[in-house]
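The form predicted alone is given below as one chain in structure tokens.
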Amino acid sequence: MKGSLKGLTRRRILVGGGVALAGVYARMLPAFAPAFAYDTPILTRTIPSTGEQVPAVGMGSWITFNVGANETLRAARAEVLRAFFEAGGALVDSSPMYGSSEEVIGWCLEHLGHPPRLFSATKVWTLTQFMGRRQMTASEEQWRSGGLDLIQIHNLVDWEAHLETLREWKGEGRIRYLGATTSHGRRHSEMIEVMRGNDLDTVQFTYNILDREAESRLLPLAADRGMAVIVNRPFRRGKLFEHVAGHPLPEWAYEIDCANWAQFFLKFILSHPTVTCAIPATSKVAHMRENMGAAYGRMPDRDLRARMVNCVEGL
């Protein structure tokens, strides 16, 4: 972006003027309540292995959690998270790679009594087997829940251990469910590797609007494999944002219930029928409300999807 937007904030977007009107009736509503207010309840998405049914909005911490042990920015994100616990949430995910994110997630989740609707999803993130069952157990310690629900290989680092280890703890009712993670395109081949060769439960890597090279090989396999799809870098790492700055929400975007771009973007991917969950991070109680109303009100169909495609990439 110029030299101009580039400062621009996702709060700092402009938006048309139909999304405005949007505004005041979601200043209406409930705080906890989505952008807008809906008879039916918030979309989930099935994991093919058990038929369990998650919300498809997530959360992600990397960054936004790394806040250590100052107790003013701990309740913060405890705030963040009660915002998205009574919006319908359930998927959080973290890693050991996140800096000190587990563990203010730990404290969170004490500090709001434990929300029930939690699924735990972290990862494991080192070298060696032995390494791995270390790091693991500091997981399960520093999440406080009395229990992970999903542990990934991040990254694929070292994942032939680690997959040796997650079946273990699997078959030990330690977790519920194991997985692999990429965020990096140059790992799509080895991610396809590991998917066909392998059992399991669910896949992470990225896809959103403008990054959508999963399309072509990824999400098919997934959906072949039958495993679930967690979506990383919805946003781009807000580039999404920088990219649409100064410009208005289209006014079509009234026939999916977008009140903000936020919403846009994340229902472009919710809207791939692979898709289980995609998992935006933010530090902010007002856009993890933008974010969840995601997962409510009407989603594209595939014409609508292509044109949100060439608005976006119009801009």
Contents of the next structure:
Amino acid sequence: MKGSLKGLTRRRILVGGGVALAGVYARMLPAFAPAFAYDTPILTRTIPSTGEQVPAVGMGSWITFNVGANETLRAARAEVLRAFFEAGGALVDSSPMYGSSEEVIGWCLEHLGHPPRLFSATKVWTLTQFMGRRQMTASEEQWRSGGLDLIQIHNLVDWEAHLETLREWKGEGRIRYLGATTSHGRRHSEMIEVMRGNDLDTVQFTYNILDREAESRLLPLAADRGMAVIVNRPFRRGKLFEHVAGHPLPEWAYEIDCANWAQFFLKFILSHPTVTCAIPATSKVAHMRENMGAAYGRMPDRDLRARMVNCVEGL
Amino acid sequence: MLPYTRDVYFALFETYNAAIWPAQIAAIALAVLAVLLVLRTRPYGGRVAAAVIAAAWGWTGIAFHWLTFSTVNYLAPAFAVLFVVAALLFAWTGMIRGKLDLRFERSVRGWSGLGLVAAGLFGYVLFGWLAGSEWPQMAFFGVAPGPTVVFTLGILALAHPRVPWHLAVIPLVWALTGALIGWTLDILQDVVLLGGGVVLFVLALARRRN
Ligand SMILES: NC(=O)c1ccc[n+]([C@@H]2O[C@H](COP(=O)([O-])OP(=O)(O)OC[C@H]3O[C@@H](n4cnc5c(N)ncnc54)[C@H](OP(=O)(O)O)[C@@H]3O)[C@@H](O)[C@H]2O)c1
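To complete the pair, please output the form predicted in complex with the partner chain; the form predicted alone was given just before.
So here's everything in the complex, that chain up top.
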């Protein structure tokens, strides 16, 4: 990630491609509620190990960017990625497990002229150190971005072997950060052991308004150990939208500049002080704009967070 | 949970079918020839049918699963192995050892077998056509899993005096897997032809046993 985040404001996003969307929002909102907190800079968070700032909303690519060789589908994903960068996004998460996603991302990046703000985050997901090295080298090529910022050990698969390689690569400057991932409820105890005993820059796990298991152990430990937290499945793989289907956004959500449920869900995550970045995945430009909107404007405080949980659990 | 969507699945077929054209026609022509030999009770009918099935499973394993489907599905290499094993089993039992004796009888089992054979060869194309799909998005016998499996079940239903179960296991497992994937992705032809294929196959055999 080489570019500056300055100058990325809500207004620029609206002007830069969301004018029609703003019109829709305006019609949706009660007259008293401001659609956005105008001219606020995008919310960024610090990676504790270096002090580098990253925008608090990134993007995932499981399923959504696995479109194979079809150029029409690839071009459509390039537009999603364009909307992401236009809105101030930087961190793109992928994995060799996600089929063609890494290669498609590489294709899109080239198509977009290699946006300088990219923070590339992929994973290693295989057995043995030898295969891990091969896989990571393949990822470097597929991303076409002249090197990867972060490599994470996917679901802790053969983590000891890969950690050794990642330390070596970091020492050589081949990557800038190393980390590990898991998801909801799976192998949390092992993740905790790994976090306690190793110098990870980032950890990734599931945290959303209904899956809050991470609050008890993983998030506090990450804060203690100075590890950046990347949150996966922020929408519970899209199921949160089904959960609230047919229910209007509560009026008080406009107090924290939420114009839709996506922003409501994401702001809940981002307002946890230990979270560095949430990585929602989408295949649609309109959804990307909604999601990026969560990185702007006011955030809920502790009381409002509790109210948000009650609201969603009560539906 | 599948790592790809329905759109991607059909787009994959589009690219694949265009790349292998006219292999689809050759596969169907060979299969029709094998079926005619079986219907005319030629002594080598079983060997020819086994050879065609072995080639179809081998091609589908390597060209479809290994080289194509693996770009979007990390499980595809495992599927490829499964298909190649099935191909080897058919080649060994039916082609080399000549242990696949196929006979068409005018019975529930015979007609069910023939129905499945026809469904495997033309059912997917018919479904695709009715659904308004373009040809490159369709699955064809011999080069794609669904129709190849349905055709195979049909041929196995004609086995005499009984079905060699070691040949039927992989097709049945795949038919159920395929029907489940079809259900998840909302692909009606897979649900109907694969799910229905298994049901018809099992019912036809049960009827025979009774
Ligand atoms: N162990 C691990 O390392 C691990 C595990 C899980 C996930 N991850 C990472 O985390 C990322 C996010 O998780 P996820 O993809 O599983 O689930 P998610 O981000 O919670 O949900 C994705 C789903 O939400 C829908 N969606 C997105 N924005 C929306 C909006 N504004 N309105 C309505 N629907 C919306 C998407 O559909 P549309 O395409 O229609 O927008 C998609 O179906 C993954 O892509 C992956 O990169 C990592």
